[in-house]
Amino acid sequence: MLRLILAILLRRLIVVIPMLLVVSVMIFVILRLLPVDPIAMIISPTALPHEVEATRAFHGLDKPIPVQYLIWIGNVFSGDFGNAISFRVSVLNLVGETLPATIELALFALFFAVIIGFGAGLYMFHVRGTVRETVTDVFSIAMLSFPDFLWALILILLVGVQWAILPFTGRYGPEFIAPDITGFIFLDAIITADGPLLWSALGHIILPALALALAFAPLIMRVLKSSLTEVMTEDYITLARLRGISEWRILLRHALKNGVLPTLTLVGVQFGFLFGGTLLVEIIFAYPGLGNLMVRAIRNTDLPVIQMAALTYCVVVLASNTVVDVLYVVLNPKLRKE
């Protein structure tokens, strides 16, 4: 088994490493051609022309687009990834400070979204071919037509407002400040033992995360409810029926361990969507994550960050869709042997 799972991540690294060249090529060279001036962004308004020549030379952005991107992913093999413009700091530095962020929110709102998807889709599974079937069909259509920035909204007026149940700006409470271990503000706080500060963490990113999951759970549903309904037709569905197995037992631990599977892959290349999706949601929530960033630097036409925050999104993308081809192994014996 572990020597098959070597296998898969090597086949996976050696296509992910040109893969990513590529992408690096597009982007560098889309955001250059791009009708700004990023240096206009900083400089004084007052600056003479020759102090603006200056400072474009000194970020590099004198040289022909080809000269730039080489000397650009020269260092980055070397491990320099260069500063922002704007920010005047290491772009490694700023995605570092809040990528641990965005991750736990895209976690979190995986986990509500399967818990919702996987409890929602076994009971549309359950009252297929009676009337409840046609509700749970309409509920989860509706579900899939408000994006997560509407549910964001909806549930900071009725849980944060309407009802202040719970807090949504933010990462946690005013009144903490977060020990610096490794950025993951749960991890940090159960290394300290600060109980305190992770409930205000958890408190924090409920809502958030929710707004995620309530986006992501009804195509969990449908496609659960489905791949059950396509394997509940099997003939070792029919003979475990024959000798009187209930319909539960046969569905918990029969059917679902195949019909689990399409629904894996769907959550596994949807996760690089949630992650791109936590951009709107940690707007709304003043959630200091990557999507922040991104934003922050679009506006500042920090092209650096930008460039940076983009690559780190595709490598997420890239991750989750190989933890997930290695799980289908894990869990397919078919593919085992194959």
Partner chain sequence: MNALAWRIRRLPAPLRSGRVLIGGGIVLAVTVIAIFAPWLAPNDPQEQDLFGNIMPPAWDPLGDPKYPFGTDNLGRCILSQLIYGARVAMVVAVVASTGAMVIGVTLAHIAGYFGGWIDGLITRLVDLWMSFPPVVLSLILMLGLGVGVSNVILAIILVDWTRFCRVVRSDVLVVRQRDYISAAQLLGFGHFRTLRREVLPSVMPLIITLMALEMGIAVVVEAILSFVGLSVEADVSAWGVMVADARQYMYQSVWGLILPIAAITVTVMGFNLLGDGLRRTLDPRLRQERHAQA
Second form
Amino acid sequence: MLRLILAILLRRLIVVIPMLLVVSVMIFVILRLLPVDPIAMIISPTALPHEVEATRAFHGLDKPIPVQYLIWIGNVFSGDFGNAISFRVSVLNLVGETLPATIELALFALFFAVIIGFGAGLYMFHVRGTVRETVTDVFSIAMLSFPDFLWALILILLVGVQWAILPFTGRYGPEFIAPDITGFIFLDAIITADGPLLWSALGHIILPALALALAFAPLIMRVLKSSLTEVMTEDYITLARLRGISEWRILLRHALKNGVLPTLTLVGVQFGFLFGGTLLVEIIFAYPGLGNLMVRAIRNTDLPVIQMAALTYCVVVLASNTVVDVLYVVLNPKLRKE
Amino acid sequence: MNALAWRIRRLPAPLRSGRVLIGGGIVLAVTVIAIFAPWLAPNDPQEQDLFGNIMPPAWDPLGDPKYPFGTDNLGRCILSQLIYGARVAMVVAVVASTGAMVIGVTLAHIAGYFGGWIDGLITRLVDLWMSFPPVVLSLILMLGLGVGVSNVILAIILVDWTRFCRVVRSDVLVVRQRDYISAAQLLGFGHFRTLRREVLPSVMPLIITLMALEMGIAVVVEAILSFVGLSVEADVSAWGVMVADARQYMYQSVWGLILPIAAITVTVMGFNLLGDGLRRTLDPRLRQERHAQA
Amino acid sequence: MSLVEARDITLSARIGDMSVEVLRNVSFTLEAGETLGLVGESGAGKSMIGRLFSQLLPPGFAVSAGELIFDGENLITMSQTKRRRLLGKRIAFVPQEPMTALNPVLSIGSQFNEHLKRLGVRGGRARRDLAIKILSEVHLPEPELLLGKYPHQLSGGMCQRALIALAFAGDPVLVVADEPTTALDVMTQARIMALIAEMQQLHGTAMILITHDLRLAAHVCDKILVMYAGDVVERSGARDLLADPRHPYTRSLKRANPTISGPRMRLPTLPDQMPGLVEFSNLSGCRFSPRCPVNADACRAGVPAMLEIGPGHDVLCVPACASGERDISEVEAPPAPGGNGTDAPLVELKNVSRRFVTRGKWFANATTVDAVNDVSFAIGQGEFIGIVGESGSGKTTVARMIAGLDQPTEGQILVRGKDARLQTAEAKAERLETLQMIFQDPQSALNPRRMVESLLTQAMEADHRNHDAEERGGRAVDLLREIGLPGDSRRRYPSQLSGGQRQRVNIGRAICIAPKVLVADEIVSGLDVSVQAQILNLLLRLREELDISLLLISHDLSVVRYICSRVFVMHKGCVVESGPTEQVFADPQHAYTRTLLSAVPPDDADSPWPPLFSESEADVVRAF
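Okay, that is the form predicted alone; can I get the form predicted together with its partner chain now?
After this comes the whole thing, all chains and molecules, with the earlier chain placed first.
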């Protein structure tokens, strides 16, 4: 099994690396088509033409686009991701500081979405064939119509402002100083045994994660319900009944294991949507993650940061796809060939 | 009463579905509002009433009947902005999803029908595209293209053609395996005729359903882009812009936030209900199931 | 006291606003250790009787009268919990589709473990040992290794053996087997039937065997119920029934199935097919009367009473028929179409081979399969040729290569003397005019979005033809008459036709442009016997009227014997025997042909079947 997983990882790697190269070219080319001049943002309006040229040359922006790309990608391979134009720090540092926050947010969101999605999906499956089926079905369509950023605003309005039970700005309370060991606040709080910080971070992540989860969960519940309904008509379910196996056991042991496979495929394909959703949700909750970094960079037309942030999004999505691939093989014996 | 029941039974299957009727009704209403916006809006949506900013709706004691839904922080009529916002939403929804559909469906047919290296190439391209979170890709595209409704449409087409391509391709692959495709070739059909007469009609229900869902997605994407200020020009009313503006003053009034949110979700729900209803009535597999139950 | 006693069971179903009697007054008894066969075509209600034991009925179905006594207790009124306790322990089931009846994500071992745990076997070790014991009872090799495998790693025959092992694990007193061999190959079918009989002996189990195959039932069962549209039309001892059927339906059923020995009789064709559930309520009197060759006034007036005509032999028919006075006349069939020699063959295969190479993905090695190996033959004008073999023998690949859907890797196919690989427009057009293919499954071969008229004349829409609607309409009318469909079916969709009607449309489309050769791949295998007879007779009539040739691919030897003058026996890609059909079947030379023939249940009720297989058990299993 372990060898199999390693083989899958190796196979993915062979596919993913050329893909990332192409993605990087795409981002690079699109961003170089920009009508605005990134230099204009950082240089004083009174600068002389030769000063402008010097700054341009310093950032390598005077060379043709293919050359710029080759320099950049060459640097990337040697571990140098370049410096941000407006923040004047290493791009790698900026991304390294913000990515853990975004990953934490996405994981919590996924966790909530799976719990809500499975719970509601099983309920929808349970009430099939009754009037409640139509009610739950239409309700799930209605939920599907709320995109994550609107959920974010609604949650802030209701839970944050109206009832004021949960905080809705930042990653933890202003009274704390993050220990910054791994960058993952929950891990750091556990390592330093800082209970209050952990509690505060937990309170802060609930609303943004819930906003993402509420937009994602309806997809899970609908797919789970329909795949379970389909599985229940299979011959092996009928035969299990004919062997006198109880309905509960059939659902949990026979149907769910098969029904979860399409759901897993869905989560794999749609993870990009959830992960992309963090971008807006982070802005709305002033959550210091990759999305906030990217939008700030967009406001400042800071090309090195934008392209690195965009590339990071792709890397995370490809990595999560790989995880789903592995899980799929682990759960589906048909794909388990030695 | 019996005559009515008889008439309902004679309607084509999709029109007998409650979801299609309700969803279609919502979409129709939003379309009518968008088309007749200049006659329906009580005020110029961009006209600022600097003495009457952040006014509550007319039913509030402090409201002004001139502004049925109140005004925003610049004193603009919320109702009029909503009505004009429907224009942007509907134009983007219809044009962008049609464009994405044409590109996606064409590539899906080529990939699924011919198979081989061309299928591998297109599948890889789709994988590549899907590795971008759609929000990130559309932001970068809008950054490169610059603001404006036509650029929003272009960006959505460039991002969302993969949705059609991926799903329709797998359906084309299934249809391709059916013997009637081989039969058509043996009867002397060329590739183009086979695709047009045999394959396309079989995947049409799926395409129609995806179209309805994609229109809903396009409305959301447009709202997202205008929310971050990368969609329409400053003097155009859009629901996403209204939401972004209303965030600034949500502590004073929630109406400016709730109303455009409601506009977006109701419209999207219309498309989703329509799509789901069409799927249920047009998908031959689901239809057979219900026949079997009946 | 009998083990099972069914007393006047009526099963009703609600369809829309009306109530339909799906089963009417079904009565039978089954003694311990005995085998009862339920025989009938699809829609007869035989599977519903099987379902009565579990009471897992489709929504809207319920028993409205009668009782089903199992071991002294009424299964119908029994509480669900109590009934469930019997299932798997005292009453076990063998399913129809072995490949889909095991859970694909659970290993064989864990499915056995679950079942044995429910049967009350304590201790993981004990369960494992017992599983190994019962798996070797059904002659599965290396049962220890098998426990760690998943269903997709097993062949259909192996899955069915595992399922039989599961069914007999609880030492049940009754096994209900619903078409247990229909999804399997001829050879596997005989072996599985032999295995079931062996297990039955070993455990002293009674069995209810549900099957569409009258001959198979006659050899395996002690007594048989023949079902038609929810009625038991005949009830008799098994041998007696095959030797002397009395009900007109049983007689047609027996004769509609061509024989593999003895004189070739013309197949009688009953009109239409078994009515669907919705039509049941329109049928007053005997439900068979609209199709009955006798059809007296008395039959339409009311349902005839069950007549006892001999010891343990009852018939649901009017006395005149039941006594055998009004028999349907039997006519000897003309010899199968032989054509006018092969001097100028229409299609010729010269040393044709087809090798499939699966390219090794990533680290795996490439594998090659020789699907077809050095096959040569020719089809002359007006000649009907058959290719028989099991699945995987390469017979379908031959058909696809002749039709041009696949290319040989070696050798040559000539159509009217020209190489079939020629790609000029002219050569292609000539090939299409000469050769057409009828596909196996009309459900898949007919575009569900075209109407019958459009389907029949689809060829006229092709690139190089392009006829207008009027011409097509005219041709459609001719074709409908040719294939024996009513004129008003022009404007119907395939989903509105019955299986037999669809296959007629499928044939009609192929003859639209009057080709010279038809390639037919298993075109009757999905059909009920009475419909199969209609289609076979239609093919013979087309031969007379249009002088076409036919290459029939089939796993059914009796079908090939009925219409083909020459036969090729294929095994693992090679033609192992060929010659005039009568000669090959009467005096087979190759061992494989002999085994193939012995796997078919004989027409004579007294010759023993299933045969004892001479190979050692290991060989038997390797063959799957």
